[in-house]
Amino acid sequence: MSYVSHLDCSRCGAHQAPHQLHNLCPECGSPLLVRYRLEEAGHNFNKTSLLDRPPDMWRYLEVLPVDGEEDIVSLGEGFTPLLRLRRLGSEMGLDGLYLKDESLNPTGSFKARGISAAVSLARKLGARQLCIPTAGNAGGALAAYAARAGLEAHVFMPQDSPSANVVEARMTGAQVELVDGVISDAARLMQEHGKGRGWFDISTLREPYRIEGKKTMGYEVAEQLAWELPDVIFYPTGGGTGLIGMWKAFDEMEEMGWIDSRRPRMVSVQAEGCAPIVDAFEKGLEEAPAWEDPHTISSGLRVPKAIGDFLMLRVLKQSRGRAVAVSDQETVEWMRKVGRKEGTFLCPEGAACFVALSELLEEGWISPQQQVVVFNTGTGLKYIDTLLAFSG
C-alpha cells in the first residue's frame, strides 16, 4: 500500500487532495509536491522489505502515489546500474568515481521514470488524452507509455530535436508536431492547440507525479551504496526535476530512519548556450530569469524558464553545491573519452557531467579519496544525428 497523506504547494503550502487530477497549484500557480505520512511507513516499511523484490523503481510502491500494484503502468522501468568507473577514476585521480547509468531504461533515458509515474496516475484519476511539450525524450517516454497504457499521447516538440525521438513517438502511436523554437515555443503552442480538448498536461512540475518516479534514483543510490550517500551527485540540470526529486527522496529516507542526516553536495550542470539556472545561482538569486537565445547540442539542456527554478537553486544552496556551465565542444570529447575509457556511449547531457567534474577536481573543489556519482540521463544512440552534424 501507499501512504499517500496529500499534495502542498512548494511555495505557498497550501494542501491539495491526493485521488484528484491537478495540475498546479491553484492558489499561487506552483509546483506542487506529494507528501506521505512517513513516520507510520517507517513502522511497516523497511530496507529489508526490498530484499525479495525486482529489480525496478516501483520496489518503493509504499512512498510512490499508486494504491496498488494494478494501478501501474510500467515497461520495468527503474534500477539502473550503478557502474565503478576505475579506470577512469584512476585517470582523473578519484578513488570512488560512479556512473549512474540511466540509458538501459525501457526508452532510452530517466524520463521513462516519471512519465510511468504520471501516466500511472493520471489513467487512474480519469484522463484518456495526454499532452507534453519536450525536449525530445520525455516525448518518446509518453508515448510508449500512453500506448501501454491505452491513452492518447500528443507530444510537442521543437523542430530540431533528434530524430530518434522524433521517429519514436511517432512509432508508438503519439501525435507529434514540430515546433518552430525551442520547449518554451512548444508549449506555448500546445497550449494552444488542446484548449478546450480535455488534454491533461503533464509537463515537468506541472503535475505532481513526475518528480515522484524521478525521486527513486536517490533511493537507489542510496540502496546500491549500501545506505551511504556519496559525497557530490552531478546532475544535468534542464527541467531539473531528477535534481529536486532526489532531495526529497533524500528527506524521505532519512524520516524513515533509512539514513542520517549527512547530504551530498549537488552539482547542477548546464551548457553555456542555455545556463539560467547557472546565472543564478552564481548571481544568489532564488529565481533564474528566463535565457536568451537558449543554444546547445544537448537538447535536454535547452530549457531557457524552468518553473522549478528557485526548487533546484534551493537543493544547491541546502547542499552547499554548485552550478556549472559547459561547452558543447568539451562536451562531446568528454563523450569520446568516458566511451574509450569505460565502454559507455553517454547522452551529452551525461557527457557535460564530466566536463564539470573534471573542472571542479582541477579546482580542489573535490578530493581524490571522496566518493562522486554522475548521472548518464540517457543513450548517446538517439543523439547520433546531432553528433554526425557538430563541428564544433
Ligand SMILES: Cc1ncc(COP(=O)(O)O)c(C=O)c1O
Contents of the next structure:
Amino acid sequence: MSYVSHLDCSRCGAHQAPHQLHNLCPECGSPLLVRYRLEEAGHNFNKTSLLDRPPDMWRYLEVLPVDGEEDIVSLGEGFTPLLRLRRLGSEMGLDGLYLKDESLNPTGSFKARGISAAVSLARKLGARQLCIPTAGNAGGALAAYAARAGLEAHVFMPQDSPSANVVEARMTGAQVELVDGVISDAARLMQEHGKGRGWFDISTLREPYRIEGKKTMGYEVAEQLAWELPDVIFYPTGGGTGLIGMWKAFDEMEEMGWIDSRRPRMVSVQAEGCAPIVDAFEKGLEEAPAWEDPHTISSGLRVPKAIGDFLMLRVLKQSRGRAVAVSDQETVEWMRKVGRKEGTFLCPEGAACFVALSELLEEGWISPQQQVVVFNTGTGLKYIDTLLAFSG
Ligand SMILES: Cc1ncc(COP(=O)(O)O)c(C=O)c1O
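Same protein, different state: after the form predicted alone, show the form predicted in complex with the named molecule.
Starting with the chain above, the whole complex follows.
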C-alpha cells in the first residue's frame, strides 16, 4: 500500500487532495509535491522489506503515489546499474568513482521513471489523452508508456531534436509535432493546439507525479551503496526534476530512519550555450532569468527557463553544491574518453558531468578519497546524428 497523505505547494504550502489529477498549484501556480505519512511508513516498510522485491523502481511502492500494483504502467524501469569506474577513476585520481547508468532504462533514458509514474496515475485517474513538450527523450518515453497504457499521446518537440527521439515516438504511436524553436516554444504551441481538447499536460513539474518516479534514483543510489550516500553527485540539469527528486528522496529516507542526516554535495551541470542555473547560482539569485538563444548538442539541457528553478537553486545551496557550465567540445571529448576507458557510450548530458568533475577535481573541490556518483542520464545511441554533424 502507498502512504500518500496529500500534495503541497513547493512555494506557498497550500494543500491539495491526493488521488486527483493535478497540474500547478491553483493558488500560486507553482509545482506541487506529493507528501507521505513517512513515520507510519517507516514502521512497516524498511530496508529488509526490499530484499525479495523485483529489481525495478516500483520496489519502493510504499513511497510512490499508486495504490497498488494493478495501477502500475511499467516497461521494467529503474534499478539501473551503479558501475564502479576503476580504470577511469585511477586515471583521474579518484578511488570511489561510480556511474549510475540510466541508459539501461526502457526508451534509453531516465525519463522512463517519471513517465511511468505519471502515466500510471493519469490512467488511474481518468485521463485518456496526454500531451508533453519535450527536448526529446521524455517525448519518446511518453509515447511508449502511453501505448502500453492504451492512451493517446501528443508530443511537441523542437524540429532539431535528435532524429531517434522523433522516430521512436512515432513508431510507438504518438502524434508528433515538430516545432521551430526550443522546449518553451513547444510548450506554447502545445497550449494552443490542446485548447478545449481535454488533453492532460504531463510537463515536468507541472504534473506532480513525474518527480515521484525520478526520485527513485535517490533511493537506488542509497540502496546500492549500502545506505551510505556518496560525498558528491553530478547531475545534468535542464528542468532539474532529477536533482530535486533525489533530494526529496534523501529527506524521505531520513524521516523513515533509513539514513542519517549526511547529504552529498549536489552538482548541477549545464552547457555553456544554455546555463541559466549556473548563472543564477553564481549571482546568488533565488530564481533563474530565462536564457537567451539557447544552443548545445546536449539537447536535454536546452531548457532556457525551468519552472522548478527556485527548487534546484535551493538544493544546490542546502547541499553546499555547485553549478558548472561546460563546452560542447569538451563534452564530446569526454564521451570518447569514458567510452574508451570504461566501455559505456554516454549521452552528451552524462559526458558533460565528467567535464565538470575533471574541473572540480583540478580545483581541489573534490579530494581523491571522496566517493563520487556521476549520472549518465541516457544512451549515446540516441545522438548518432548529432555526433556525426558535430564539428566543434
Ligand atoms: C539525457 C537527458 N539528460 C538530462 C536531461 C535533463 O533532465 P531534467 O529536465 O529533468 O533536468 C534530459 C532532459 O531532456 C535528458 O534527455
